[in-house]
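In structure tokens, the next block holds one chain alone, the form predicted alone.
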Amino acid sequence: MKVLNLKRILFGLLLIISCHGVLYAQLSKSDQVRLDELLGKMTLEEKIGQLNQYTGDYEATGPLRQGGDKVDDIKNGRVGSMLNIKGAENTRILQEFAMQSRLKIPLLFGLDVVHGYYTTFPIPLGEAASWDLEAIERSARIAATEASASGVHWTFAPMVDIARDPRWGRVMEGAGEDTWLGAQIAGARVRGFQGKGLGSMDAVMACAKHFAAYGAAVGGRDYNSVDMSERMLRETYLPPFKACVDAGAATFMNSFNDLNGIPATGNVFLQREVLKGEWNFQGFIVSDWGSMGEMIAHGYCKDEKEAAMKSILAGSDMDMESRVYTRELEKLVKEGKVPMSLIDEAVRRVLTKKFEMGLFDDPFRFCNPEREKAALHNTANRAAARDIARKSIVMLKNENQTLPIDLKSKDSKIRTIALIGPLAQSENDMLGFWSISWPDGDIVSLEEGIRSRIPGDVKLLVAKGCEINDKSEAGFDEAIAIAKQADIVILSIGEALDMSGEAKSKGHIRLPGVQEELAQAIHGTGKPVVVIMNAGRPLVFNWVADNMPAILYTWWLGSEAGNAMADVVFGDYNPSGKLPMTFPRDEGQIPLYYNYFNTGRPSFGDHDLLYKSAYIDMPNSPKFPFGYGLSYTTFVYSNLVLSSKTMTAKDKIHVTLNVQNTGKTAGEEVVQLYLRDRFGSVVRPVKELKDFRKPMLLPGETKRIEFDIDAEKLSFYNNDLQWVAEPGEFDLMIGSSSSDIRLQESFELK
């Protein structure tokens, strides 16, 4: 292993020698000259300072490390970046300190702008449920516009970790379980954040995280180890990161986990071979919070000095809050243990981005309070947040056409609505984890959204019933009493905003507290009930799923949550969301995902399980499958046509089909294309998502949907880690979800 690591480090050094010109690709010739002149003037201490990032301590997102005067360090060129600073005035103050340094190198200001800045959008997993790439890109675009106006240069997003275990709290931050969908969303979010390119006044640097395989943490336990084959890594977990590189992501963040025994922060293979080598990534890599120093706890480094050495050798360019670079790098260079060329390469990468952002021409160009005020109070942004929020809602159940609630027709019998549940009046919980708090933030609760929609002759009764996470049933009687007075009940239950997110792993992902008991009590009144589930992850809620007639899964929808939910509940918007993660029946099924490998004894369905790969005490099937979601209308698929039943690696097969809206309501349908390689040199999944379309169809309208299948869609990594499309038979499946395949054909790759 030591020999292998040495080879990889030497490979990285050769790469550095050859890539200096590449790093300049986005700079003008004059800026290239300026950068070289600046680098030539810098002392070793000043160079190391550019690789050091401090938090502003206002809203720390990790354990704080004490020591040193940050202002003094900034004035003396010992800091390259600050995080957790927001606001045009606050960033200007610190930038002015940087302008007092000897070389006047500006600071970069970073912040976790994960799903909105001032205007909060649905959590990323919720946005992924929209299957609307344009909406997702628009969300990131608006967030960048607001954040850049507040002096923020850099967002620590998107998180593109593939996640198959909902016990891991950070599933809320990504796009779910599917590699292909995750890669499409990753590219859309990078393009949204960076807009027309770095240097634009409304662009922020994107940061693809966490590199790599963090979403596969053992047991769904945050920060835990990951162990997998390189083929699984390349085929399942790396493609969304490659999509970020292809979209021009300015930065990457490495991950807390070790991968096959090597912490990602000190992983030469990930950072130098794959990212900076194979993919020719031109930006810089920042560590996750304290992850350099944490390699000591991993048992990979004996002390901070070794942690600093292994981090820089592996390709980690900037140290977020470990402070091992500022304490140890100078000694390591003077002792000959770290080549000066590595320091220069890392500094060059950081300075290049500062030049690209235009900070050397005007360090204060993003610090304009008037622009900030105009950007943060934008009614168009709120309208976009409402639209994206309702696109993210997934209807899981709708028996007897309980939804939408009819308040408009002459035949409507709804005169009294009971709104019950611990989240019915909540505002902050609607924002979800990784949101940015504002003292003047306007958050629309579900109650507010409903009240704004119901006519004056309809009465709304409200009761909490219980708290989110305690055992008291003291509020049950009031809730039951108002339910009995109502014509229909809306029950709002789920998680608080701090129950899913970083460091929020759970062994049990059931409804917290006595919410299920509240649901049972309300169901006992005999009234029709619409359940609204607010959560940051897939939950297990079998009793509710089996007994309640209508269920909307609304995630955490952000600033316009209440209005978006009301739009769907009252039928002004037809839900079109589809699940980006499989919902299990029980934690014992986890990890559970649709694109699994068959075994030599596959179980087909939930019966005939003797001597098959199955449980004896529960079905194999999920409660709700990947890609699932209902509509207020119905869609019929027909007339599947392939341009050919055979193709070569140089050909394409053109696929067409008809989709008809057979209901009375206009609606969007996510038409999903799955492929299966029947036989391969290594086993292949039972199906893999390879494309989708989302047409809008008027009542009775039919549209012709088109796809192309090429060799890229048929390729995979073989046992020699070659990206190949092997000749053979393939199944083509078109459906409304991964388990609802409507049309199927086969073809052959010659």
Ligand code: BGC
Contents of the next structure:
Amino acid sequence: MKVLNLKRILFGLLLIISCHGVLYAQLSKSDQVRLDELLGKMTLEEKIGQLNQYTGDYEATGPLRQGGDKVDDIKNGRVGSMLNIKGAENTRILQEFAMQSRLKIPLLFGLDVVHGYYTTFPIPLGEAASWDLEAIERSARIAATEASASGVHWTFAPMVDIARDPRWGRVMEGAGEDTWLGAQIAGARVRGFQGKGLGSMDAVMACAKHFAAYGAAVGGRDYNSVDMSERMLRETYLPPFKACVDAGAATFMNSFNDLNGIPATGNVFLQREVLKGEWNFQGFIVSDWGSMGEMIAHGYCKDEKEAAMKSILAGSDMDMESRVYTRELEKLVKEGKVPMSLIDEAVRRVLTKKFEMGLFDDPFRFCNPEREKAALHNTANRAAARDIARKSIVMLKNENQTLPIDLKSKDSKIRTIALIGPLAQSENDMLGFWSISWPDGDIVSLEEGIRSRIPGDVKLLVAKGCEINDKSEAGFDEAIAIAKQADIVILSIGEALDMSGEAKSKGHIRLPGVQEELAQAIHGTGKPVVVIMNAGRPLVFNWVADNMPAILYTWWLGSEAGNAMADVVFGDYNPSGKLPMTFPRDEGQIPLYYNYFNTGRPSFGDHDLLYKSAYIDMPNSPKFPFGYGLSYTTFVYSNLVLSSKTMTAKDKIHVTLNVQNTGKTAGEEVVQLYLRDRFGSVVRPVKELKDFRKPMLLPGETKRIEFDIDAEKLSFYNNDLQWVAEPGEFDLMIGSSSSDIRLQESFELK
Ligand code: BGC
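Condition change, the form predicted alone to the form predicted together with ligand BGC:
To see the whole picture, the full complex is given below, headed by that same chain.
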């Protein structure tokens, strides 16, 4: 990987000069002329203003920098964008200030609309468990419809960081550990946010973040360093970002981490060479909150002036809350340390998006309170939230057919249900981190979801048992007492909404407080127990996993959480979610992921330990593998046929198989296709997800599933960083999870 040097910067400059035509690509001829005229009129101070982003005074995620009256700055053309402002009225007020500036350049309003705006959808990791790209796109579409009606132009999403370390709290924000799945989901989210394209009334600009490799922070500690080979970077961490560019993402955000010694914000290689160069990205790059200034603490810049210089040279276009551009860029240009062409490039990128959003034609086009009112309390949006919420639920265990709880059949023996646990009545925790707080945001708790479902002659007893994170066992007796009266217990445990998310790294990812002890006490009553776990990350919960008969992993499911959980608990929806991340048995196994390299001394099974790549005190295998999830029905895979056992790089192998629903309930199955390149010029993973289908099957029904294998699916980065498919033998595996391979074949690339 390259370092910042004169050659690199010159390369960047050449690129920019040759890029002007490209930056215009989305604009009409007349807007191009308007943009040029505008740029010609702007003073250096006004240009720098366009590269400056301030926060509103709420929902700040970092230390607020004081100083400078923001309103005054807006009126004087010193602000290009605001974040953390929402609402048709609020955005109008600020836009009016911008219209008092000399050149009347509209503000862009950005906000972290991560999993819904008013209607809250499951956290992104939860949605990823649905493996339902259409539902994921719909969720982003609805979020954009609501946010745009509230004056928001731009969401800081999708977060597409691949994450293999559940200690890192931000795993909740992404699509999990897999690059291929992550790239599909990244594209779906960008398409959802941007809808018919910038300029349509219900589109918000997407922002692919955090560029790049933020999810690989050493030790899972947020903001920590990353050191990895360029091959690993390109193969595992960059493809979801590339998918965002391909889907037309308007903006990118860089990341807090340093990558191989260079902070991402000042990283010429990442931003100028890869993103704006190789990928020809036409939008603009915003820094992460304060990340320009933080290059001083990194030890990469001696002061704010150097931070501003290195940021702009590296291609960071907009400064989120470091304020180093407003303070330092003018001096740097005047001293000849930053060429004017770089400022113009960045300003042009920002203004292009403002033109595309239609803001120069009407800066208030997203500030309509009537539209906002109609958009926010929309029942169809709630229905979509419920749909994807139940699709996100993963059933981890179901012994003795404990689930679904049968309330409908004549011989149902369920007369009393005990609902126990600190999350049973919680509303806010259902929303999860990165939800937008609403004073009247009606959220369906688990208790409400259950109550609305059970018939009048079934009794529901409720007890908290304990708090989410405190040591008191004072509530255990009451919980045990109601469990004893019940025919079945639903135990609702897990994390509070602020336990996974930004700056929520954990060394221990166990159940907080005395929740495991509560589970043990309830188990002691001998009653059947259904465990419902809300969390923002994979947790380690071995006692519960080994002893409780039924477990649903329900993440944080959003506004319709309680209804979605009740749908699954009572069998109105057959669970179909599959884990998008490996669940470890122990923190000591982390990072643990399914697509590892075999090593020279692979350990087979969990008992083959002697001088093998294994631990002597714990197994290698996960508690629950990537791609795993149960259903109320069973699926049988058969009849795997390959159209040919050989292919060349120019043709394809057509793969077919049958999947039959052999149970009594209709259900969906995620049929996963994995490939392994047996020998390569560099070592290859033991398997890699390369495709999937999610058919719905009625009881007894068989469907034919089809895939195509082409050279793209076989390709990887070789040692010279060329993307190649190398001739040789490949294994094709069709599985119900990454470790439950049902059918297998091999073929050869000639
Ligand atoms: C986060 C970003 C977020 C920004 C603005 C930062 O702390 O890392 O993901 O978009 O704050 O809220």
